[in-house]
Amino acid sequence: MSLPPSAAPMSSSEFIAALRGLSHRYWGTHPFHVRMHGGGLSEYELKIWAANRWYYQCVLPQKDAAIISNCPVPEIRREWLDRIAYHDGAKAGDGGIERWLRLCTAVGLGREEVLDQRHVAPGVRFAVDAYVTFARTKPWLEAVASGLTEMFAGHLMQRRVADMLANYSWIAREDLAYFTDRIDKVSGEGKGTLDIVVRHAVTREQQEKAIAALSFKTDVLWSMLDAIERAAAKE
């Protein structure tokens, strides 16, 4: 429903609230991140999990190059260029994409068949490939909203690197980089992401599309459990 043309904006706190009041709808409070968490999943579980996520790791630097193509404001391109550097590496085998396939390797996955993407759910590869066509089709501004998990991400890293290390014996802290490095990263991602989506989303309009962006991605998020949840039941 479209807004009223006289429809206010929402001052800075009240904006911010609104989009902070989603994290109840990020995918921590998921049924099989729950159990992750509390040692329930099976090696199979935790195969199947590491490499579906990896589809979505792989994909994040062509997201960010999507927004910063559709980005007029060179401040934000040259900020954004970070995230890329910072999950390709700055050179082969460094990178936030090669923790992650350690990570794959910890819980027994050879590197191929993560790679050729022989495990990753039609469901997982649907939500994913939403977001990014999301990214590449929104304005530059809803495709930065919508990253604003990453306020809810820090949290939540930091009880998954606890718990795996307390529930799954085969999985040492080292394999756990991906997480331990990205901790004190995403937080400031989400500061600096959270005051740009502020200064930028100044009507009305903009802040309720923000929002909008932000409801989509909780619902990409979730939806990737969805189907590894049902991938992983398949054993």
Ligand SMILES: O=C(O)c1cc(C(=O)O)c2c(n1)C(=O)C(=O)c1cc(C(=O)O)[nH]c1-2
Contents of the next structure:
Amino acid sequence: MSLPPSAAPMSSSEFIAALRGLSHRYWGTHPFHVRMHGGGLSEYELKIWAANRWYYQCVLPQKDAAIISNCPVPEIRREWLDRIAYHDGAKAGDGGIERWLRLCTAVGLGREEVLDQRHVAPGVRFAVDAYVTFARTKPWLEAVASGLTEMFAGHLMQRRVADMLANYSWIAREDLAYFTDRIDKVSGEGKGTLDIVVRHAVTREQQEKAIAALSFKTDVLWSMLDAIERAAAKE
Ligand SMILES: O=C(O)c1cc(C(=O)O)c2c(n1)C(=O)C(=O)c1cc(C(=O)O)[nH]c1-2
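Other form of same protein, the form predicted together with this ligand, not the form predicted on its own:
Then the entire complex follows, led off by the chain already shown.
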């Protein structure tokens, strides 16, 4: 949408409502997630899901490092660093990435077949790489805004833990440590990101670009699940 340069900015509450209004595009309502939460996935489908999401988990620190490298504002860089440390951990064998591997093992994958990415579907690679390229090439504020899907993630993760425990007998609570550890963190990050975006997107054009960035990210996540669903249907 192209706006006249003089278009008035939205009020903060209008802007936030426009961002939150994209929740219907979020992957919580994707048929694959609906089936996962309802207990309808086979063991094989769960494996393919976990092995493919591994690729997303792996690149998140690179995406966040790209945001930092493009951002001239010290307090944003300082705040953002924590995300990289969270996923990578303070030392090897620590961190979010390791907790994701634990979930992979619980669904029956060997470490090796996750690490060598043999199950990663082309469409997942394409979508996830597009997210990293977005962060590398767009202004930092748009890249930050694209992470606002985290606003929607806390509730979904909370439901996921309950639904997976109820529906997949071979998965124990400890196996879901990635999610149980992440629920509060992701909700906090979502609030922090929204605060940054509202403070820094002050013109109408910046606001529209932030909305478009979040919309792009919902497409990334949706496309990932489309590709996972197709890859998992092959067996
Ligand atoms: O399990 C989920 O449904 C889910 C969704 C999202 C998201 O909405 O992007 C993230 C995460 N998990 C997550 O664990 C995570 O660390 C994360 C980082 C980001 C991001 O864009 O920087 N999204 C998400």
